[in-house]
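For reference, the chain that follows is the form predicted on its own, supplied as structure tokens.
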Amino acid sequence: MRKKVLLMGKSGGGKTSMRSIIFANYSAKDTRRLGATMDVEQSYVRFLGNLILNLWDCGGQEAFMECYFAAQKDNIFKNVEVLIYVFDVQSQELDKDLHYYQSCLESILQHSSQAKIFCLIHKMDLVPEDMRESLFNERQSILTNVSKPLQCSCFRTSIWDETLYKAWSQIVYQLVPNVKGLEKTLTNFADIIDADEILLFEKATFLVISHCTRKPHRDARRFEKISDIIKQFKLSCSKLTAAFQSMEVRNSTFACFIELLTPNTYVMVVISDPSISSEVTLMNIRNARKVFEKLEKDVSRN
């Protein structure tokens, strides 16, 4: 199952940087030697097992945007299920950022009427902090007016922070075929075993594709937080030649177990009950695994 995913916005506005991030395991330093971006780089990246992202990076470049709504644009823009369009903060020209926008959608239009379209204000992190939310509100809602009558969900990203896990895991649950399915054995899981909360992740990428939330949390952004926590903590065993496997926390109000539990993804347990010991949750984890295996394997199927 493949689907093409457009990566689009002004040069230097930190695409590429993004998707080395979370495809190719860059961190965020090691994304200042990458170069500028020519025409358009194609990569396939297997996320799941079966569904494989065909992802377009589009270099952003005056030249080859003339060019992909010109000699490019059947090719560009058929058959897309996804247009991310990256636009740089402290762009000084918004107005030409807003009409290249608005050609991409006009050929979306056209083309891929059906596709789902994000718009990541990106490069937060060198905006002072109490002016974030104000500038953010601001340029979301040019975006929603602009986009009409397609409609665009508007994230803020950094490649400094989890931010970026936030956006890309809300792009990818879009992209995840059976997802409802997922989530209704995660709660039903949940209930078994009385955690508080479970997370599901994508093997390689760690980003959240489901998850189910017994007990409410007061930090909204734990998710994202968690993400970017355990990429990190895999970049330094990589560095170790040490793989990560599995990881157990524990204090006095909660134990939390992340284990490996399909080939393509990893599960979070959070459990508040001190009478449930890790043995139990363990082995109820490698119960669990059969049940997953197969969801996915179904999902292949169809």
Ligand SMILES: Nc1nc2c(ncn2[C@@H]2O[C@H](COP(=O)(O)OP(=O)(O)OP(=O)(O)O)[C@@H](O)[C@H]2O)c(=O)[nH]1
Given for the second form:
Amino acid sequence: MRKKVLLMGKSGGGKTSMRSIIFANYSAKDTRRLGATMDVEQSYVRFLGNLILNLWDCGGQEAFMECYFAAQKDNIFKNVEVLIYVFDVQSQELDKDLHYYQSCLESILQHSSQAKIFCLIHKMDLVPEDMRESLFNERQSILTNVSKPLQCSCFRTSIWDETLYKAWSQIVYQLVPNVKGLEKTLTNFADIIDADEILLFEKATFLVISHCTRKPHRDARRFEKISDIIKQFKLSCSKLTAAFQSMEVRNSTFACFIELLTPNTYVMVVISDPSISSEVTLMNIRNARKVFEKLEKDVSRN
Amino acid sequence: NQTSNRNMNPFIRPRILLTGLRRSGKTSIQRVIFTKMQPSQTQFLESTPHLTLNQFSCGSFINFQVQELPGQLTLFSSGLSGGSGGNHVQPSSYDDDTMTNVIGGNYDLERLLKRCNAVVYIIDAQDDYSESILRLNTIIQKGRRINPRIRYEIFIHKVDQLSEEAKIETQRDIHNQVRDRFADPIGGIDSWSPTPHTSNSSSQEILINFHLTSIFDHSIFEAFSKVIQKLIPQFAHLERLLNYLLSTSNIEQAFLFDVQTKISIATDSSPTDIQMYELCCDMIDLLINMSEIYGQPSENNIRRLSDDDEDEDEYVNEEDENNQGDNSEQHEWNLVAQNDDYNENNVQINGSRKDSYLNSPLGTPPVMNHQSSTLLETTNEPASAVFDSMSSSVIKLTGGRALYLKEINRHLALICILREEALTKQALIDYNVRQLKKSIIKLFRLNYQMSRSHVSSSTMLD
Ligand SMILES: Nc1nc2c(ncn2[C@@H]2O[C@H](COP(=O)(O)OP(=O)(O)OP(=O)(O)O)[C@@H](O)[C@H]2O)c(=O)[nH]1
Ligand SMILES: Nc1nc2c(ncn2[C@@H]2O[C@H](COP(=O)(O)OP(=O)(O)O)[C@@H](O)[C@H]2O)c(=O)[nH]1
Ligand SMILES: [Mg+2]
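Would you generate the structure of this protein in the form predicted in complex with this ligand, following the form predicted on its own above?
And the full complex, kicking off with our chain again.
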């Protein structure tokens, strides 16, 4: 199963940077080396077994943009599953940015009217912290307006913090087949082993694709923080030419395990009952593998 | 006075004097290591035009004072020639000695040198460093006279912008300049670290090390670790304990880390590389970050925890109390001590007269003793609330490697690197680590008691 994802927006906006961090293990610092993307760069990312993401990173220089809406229009805008439009929050030419965005929407409406649309207000780290909220709300309402009759979801992002993972996790969530079935199985599993919380990560990206929370938690941003934390650690392992495999962390109030669940997913189990030993939890995770593997296979067969 | 005796005792806490010219990166280094500031945020730090004393008391072992010299004063260094260091021994002559002012108050400097175990000197490698080296040389000369045991750790700093060759070239150049300008007036100093000739043993021997550092990677943490390791009197003993753990538990490498600062206070005696060191640092980050999300003690838990502590191993318990007592008294004592120093010098403590240096016309040497404002800051990072007696972690990597972390006390974590096979006997490792933990805590307790009863006061490094 192949799904086409379009990445568009002004040159220098940060498209290639985000793609490289999420899918190619770049660190935020590494992105400073990236040059402008020439024309369209396609890449394929294996994602959850049979699902293959076909990313179209469309270079944003004006000459290319004009071309996308003219000669290349059919080729680019047909069969699009997801459109990600990146706005550089520091751009001085909002009107022009919006103009291109609207041209893009017209083409989408014409060729792939079912596509899900995401707008990322990017480089938010450059905006003073106390202004981020209001600026984002302002941009969001403008974008919601100009997007009509299509619907768009807006996120604020920066490659320098966890907001990146929040946005991309939501995007990817749209692409995961049988999300509901996955959630149900996860809940079942959590009940059996009495976990506070279980998260399911896509293996390559460590984005959260499903979760089950049985005990309320004060931090609503924890999922993207965890993606960020683990990705950072994975990067530092790769310096030693070793790769991260599994993890157990605990103190006197919790124990947390990250283990491979299926060939394409990691699971994270959080338990606060100190009387449950590590061995038991690890064994439970091992036993759950079959169930999840079967679920994944069934999905990809359909 | 018992308190001051205990705290003066280098057997417990090495004292480091961190100094260097204005904008060399002193404040940034402190902020990054001790208050977790993001390196990129340091560009917004303002340089203070005051003489600043900063008292850091982090973890159980790292305690140092930072003397920051306002840059304006260096203007008066132009009239110097190399040899003025040894001439003025009489306190009365200090007031009109420009050199004194350049160094940031001769009297203070002598005091600080007398009491410190190491001087960490920061040189900005991206800048013209000749003036900085001049100042360094003066300090070394003074130090040699006042306190020959001092180690000099030269941080060739901000090397992140330099190529590999430029780094080596800069290091060689600075090395030579320090040697030439310094060796000449004194004569006959031929013992240069990293491998000082032990045959040449005498008070003439000066220990100087060079480190290439930057706050944008782990090099600053590693360099600081090396400085600390050489100063911790328990280091040899700790190293032996870690070696023993290695041999009994099939472990490849072991580090003892101060969790708060990510300074490694001891390692086993096998050679370590910076990548391993970095990975250990990142493991601490991982542990603390995850614990902050899921392992925050709730109100009830805090109570329960402290109750638990009481019926735990007696060593652990006592150590904690000792630390607390030590910290607070340390803190108090330092304030008193500084008061003494500066009252003699007529310098205000926590003074708010920020105008003094800035307003003094450049032609007149500012008179340190009467006009400066001195800021005394005390940074006493509390131990992380989520790092507790049950903190531990195991991480498996591909290629059969694994990392193992265990809490030793509120401030210290043991990190081991081992083969995954060794983990099949994790119970054995757990047991051995518990024994190690007891030995380490005993070791520090012993030292504490010894210092308390005034035994062995000045014998560190021997
Ligand atoms: N401050 C900040 N800089 C960012 C962020 N994301 C990307 N950048 C920087 O922006 C620059 C340009 O990023 P690219 O990813 O090459 O931009 P692009 O959208 O692919 O540009 P084209 O390929 O020309 O369309 C890089 O130097 C990135 O490091 C962000 O969130 N914050
Ligand atoms: N490139 C680089 N800049 C640094 C480094 N350390 C500090 N700086 C910068 O040097 C400047 C002066 O640092 P500061 O700590 O205020 O110097 P101080 O006057 O010695 O305390 C700041 O802008 C820092 O961001 C480093 O390792 N690399
Ligand atoms: Mg690009």
